[in-house]
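Consider the single chain below, provided in structure tokens and representing the form predicted alone.
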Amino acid sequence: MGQTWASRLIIFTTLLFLVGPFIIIIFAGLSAGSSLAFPPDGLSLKWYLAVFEVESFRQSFVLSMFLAVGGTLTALVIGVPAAYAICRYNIPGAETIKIIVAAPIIVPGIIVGLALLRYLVVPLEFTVTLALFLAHTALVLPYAVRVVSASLQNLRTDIEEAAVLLGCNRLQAFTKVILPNIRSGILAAFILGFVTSFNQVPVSLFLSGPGVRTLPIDMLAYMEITYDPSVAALSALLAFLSIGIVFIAEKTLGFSRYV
């Protein structure tokens, strides 16, 4: 009996530690007062509605969506063939290639952002939007390669050989046999890359410029001049968005099998 209560207490404490900040943010955004505080000064939905009236939030949201969707799709276009080559061919130095591909998620984001700013943006004079797009593509590429590789490793190789024996060339076998069988892994990689890119802060902080900021960076800048509960309300909405996407992915794709 003592072990049962101890295990329940541990589970409850862990859940409180994980969910507690989220609950605080939700109720802070429901505050009826004019400043960010917890417990809230009354309850109201006005700050959740006020989020949609801030012009900079709308602009930065569109940019973040463009980077998340466009960068993830570009990463998949590069990552799916790369994962296929790594899994299906005996490439010299394959393990080294895997480490290099994983570098953007191993190296701290501040270092990645500073390196891209110093050696890519400044000397080549890239626009802020282009620099952000390339950076976000590079950041989600490791997820595309790793998740798709997991799908390919679970796929039998003989079905591809059977397609070749039946008259398909390698490209046809890849597009007609391999891709349909790993579509769940590709969708899981897209969702993981989308969430990662949309919530990216360190790299975006270095590469953002005047009038061109992602939503997380715009929220940081907003808090420097205004301390109302709208940022808490927006944070809660973004958290609900991320949780909803992951929940749907888990129910439809078995998301946890790939990450």
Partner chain sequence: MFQNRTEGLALVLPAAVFIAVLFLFPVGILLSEGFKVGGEWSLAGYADFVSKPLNRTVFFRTLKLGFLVAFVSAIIGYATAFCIVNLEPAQRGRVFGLIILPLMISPVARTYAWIVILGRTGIVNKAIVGMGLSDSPIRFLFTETAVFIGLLQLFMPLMIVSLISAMENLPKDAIPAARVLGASWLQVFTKVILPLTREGLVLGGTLVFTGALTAYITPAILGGSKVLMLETLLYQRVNVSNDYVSAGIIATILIVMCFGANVVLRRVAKA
Contents of the next structure:
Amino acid sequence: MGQTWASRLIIFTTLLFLVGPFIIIIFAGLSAGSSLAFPPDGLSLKWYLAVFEVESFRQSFVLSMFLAVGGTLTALVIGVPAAYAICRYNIPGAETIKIIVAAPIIVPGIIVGLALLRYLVVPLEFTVTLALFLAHTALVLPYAVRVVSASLQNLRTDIEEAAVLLGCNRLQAFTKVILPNIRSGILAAFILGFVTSFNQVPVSLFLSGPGVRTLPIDMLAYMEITYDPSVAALSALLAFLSIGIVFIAEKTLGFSRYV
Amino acid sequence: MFQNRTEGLALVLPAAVFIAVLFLFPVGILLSEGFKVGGEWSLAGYADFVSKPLNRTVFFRTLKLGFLVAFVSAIIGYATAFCIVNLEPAQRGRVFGLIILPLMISPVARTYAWIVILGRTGIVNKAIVGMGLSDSPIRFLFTETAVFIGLLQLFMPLMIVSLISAMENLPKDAIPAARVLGASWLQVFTKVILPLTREGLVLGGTLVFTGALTAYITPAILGGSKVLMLETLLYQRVNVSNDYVSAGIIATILIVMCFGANVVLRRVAKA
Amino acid sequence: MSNIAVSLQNLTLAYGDTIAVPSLNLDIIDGELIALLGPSGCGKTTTMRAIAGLMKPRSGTILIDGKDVTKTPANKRGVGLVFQSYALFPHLTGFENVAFGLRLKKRPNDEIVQRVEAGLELVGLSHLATRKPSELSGGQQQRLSLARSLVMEPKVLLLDEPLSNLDARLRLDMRTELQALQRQTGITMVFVTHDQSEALALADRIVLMKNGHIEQIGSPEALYDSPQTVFAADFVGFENIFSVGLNTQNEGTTIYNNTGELTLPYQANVSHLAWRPGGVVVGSGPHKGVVTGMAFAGDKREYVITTSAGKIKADVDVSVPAIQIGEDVFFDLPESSARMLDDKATQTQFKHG
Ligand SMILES: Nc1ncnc2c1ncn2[C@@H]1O[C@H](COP(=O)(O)OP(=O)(O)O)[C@@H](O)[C@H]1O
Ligand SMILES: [Mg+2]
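Mind giving me the form predicted together with the partner chain, seeing as the form predicted alone was just shown?
What follows is the whole complex; the chain from before opens it.
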């Protein structure tokens, strides 16, 4: 009995440390006062509503959505064939290729953003949006390859051969037999990529330009000027968005297998 | 059917080229900047960098915080993971969900919460002043402690998740068997759990250590310019002083440390 | 030529630098059920994959119905293959698995339904058409896989160890069903097995393979009764195989292995002599040995007799009183039950020596 209580206490304390701050954020955003505090000075929804009134938040939200959705989809379009080749073919230099494709996870984001800005974006005069789009795609690509590889590895190779013997060409064998069976892996990769891209800061730090900022960068900038509870409210809303997506994914796909 | 190597290469090529052009190429040039002074190859930039006390302080602080966060994560992680693994399956799923939940939340939001908690008018200070432990609020923000706490909260889930999956692979009867043979709990930990979960510990340790080294938001928000870490120092060097030699050097140090941690720790896991 | 369904000519198959099948020649007759028999790793699967077009030959030619298909892609060869692991599509129902190939051919829906139903009927799975493969037993999956290939009416149907994943009972049932199916459809079938009893029971003709070579081709009876090589003899149950030595002293034959020798009172001008355990006479004869092992096997007792030429396996009917271990016993290796193997190529090998 004593052991169970000790064990519960340990779990509770850890969770309090990990999740507690998030709960505090939710309540800090509910403040009726004008300064950031916990416990809040009275309760109201005004800061949650105020978030939607901030023009720059609206713009950066749209940009972040575009980057997260567009970047992840692009990463999947080039990542799925790569994962397929890595899993099925005996390609020369496979190990090197795997390292190259995984590089964006290992190299710190701020370095990537800076290098991209200085040596590609500025010389080639890319627009800020294009630069952010390329950077976010590159950042998400390793996750796409990894997650899709994992689900390809769980799939027998002979079903594709069976499909060919029943009359498919190679492309048909892929779309009719492989794709339907790795669908949940692809969806998981999309969600993981979306969340990663949406929450990404260091890569976007240098690349964001005046008036073109991702939402987290915009929040950082806003925080430097004011300490009102609207950032808390926005943080809480974004957290709910992420959690909602992941929760649905978990219920439908067993998402945590892929994380 | 998969014998055609050119076909395979053609399929990976777009991804590999994309990464090579957008990633390896620019990062490579950035790193090379550290080895140039006035357009000439030279190590003078490094000598200069090392000679400045601030740079040394920041370097050792980053390293120290990285180790500390990894170490404390491991201690709390073992205790928590062990308790979670012994829960009933249904409860275990729920607790596991709560552990990975912070990973899905924006690091900006997660770090921001600590301002509410540790700020001048935060709960901690309210409690301290309220209980009469101190007359005026204590400064927590912009200290190493605040950065440490923020990093710990940010990266500990990675350690716990790694340790849980390592512990799930523990033979079911290993611990009771050791207890029956007369081992104390400390001996059970050092002789049974630790050796059998070493790979999980190393994986988690690598993720936490490199995560802490390369975090930007936490030191930026909770440390500010008072408690610089390598990433925030790099940002300052570029944005404030346009110093790309230092930027190249810091980037090189960060990458070497990250790869180094990956390689060394993987060796340790295998040994 | 028209009655040859598949012809393999000087077919060489390789994985990178390792040659799995060096220069194979084989004609498969239209409408026959032929078995590729051989130990694991001898190149049976590789040969099948080459016929199906899943593997490019290093050199040589494959003819199907007299046409050179060596360069024809797998989806245009009209060859069916039932995979050892069935390779069913996990996301499709039984019905849709069987319909897969027909849908690709864009057959009218009525025809598809009718042919799929007939196919499922043929393998006795009509009632399980709506289930996914994961909801079927091993035997049902195996039959579904068979139906999926059969509805395509392939010119040749290849089956890779079709029965190896089934339990013993089911394996016997499926043997009969497979044979009946072949008779009913008349499709040329090539099946792979490493189990000699399966090959003997099912096939019209057996191709015995070893290290990518064909060791012997023939009817089950021919292979069973008159193996031509040491390998073939060993594979079909001649457990006592001896090398024949030169004998200069008398008219008899000396057989030997690495532990000793034995002289037989008749002449054999071959390289090896072989006996099944049932062909050894126990209780009388010119040779003496010690019983060192005995196992009861229902209708017979299986003895191990240690002789001057090593261990001999001998089966004796249960009606004969048992001989105890350790007893001396007389035995004979009669000329009538001996198989004469002239196999200069095979190095002397002694399984029981
Ligand atoms: N994918 C492969 N790569 C390299 N060698 C292989 C491969 N598949 C089979 N082999 C080799 O080819 C030989 C024949 O294999 P296989 O045709 O599978 O034998 P069987 O089906 O008779 O058991 C074996 O020596 C095997 O090791
Ligand atoms: Mg095989």
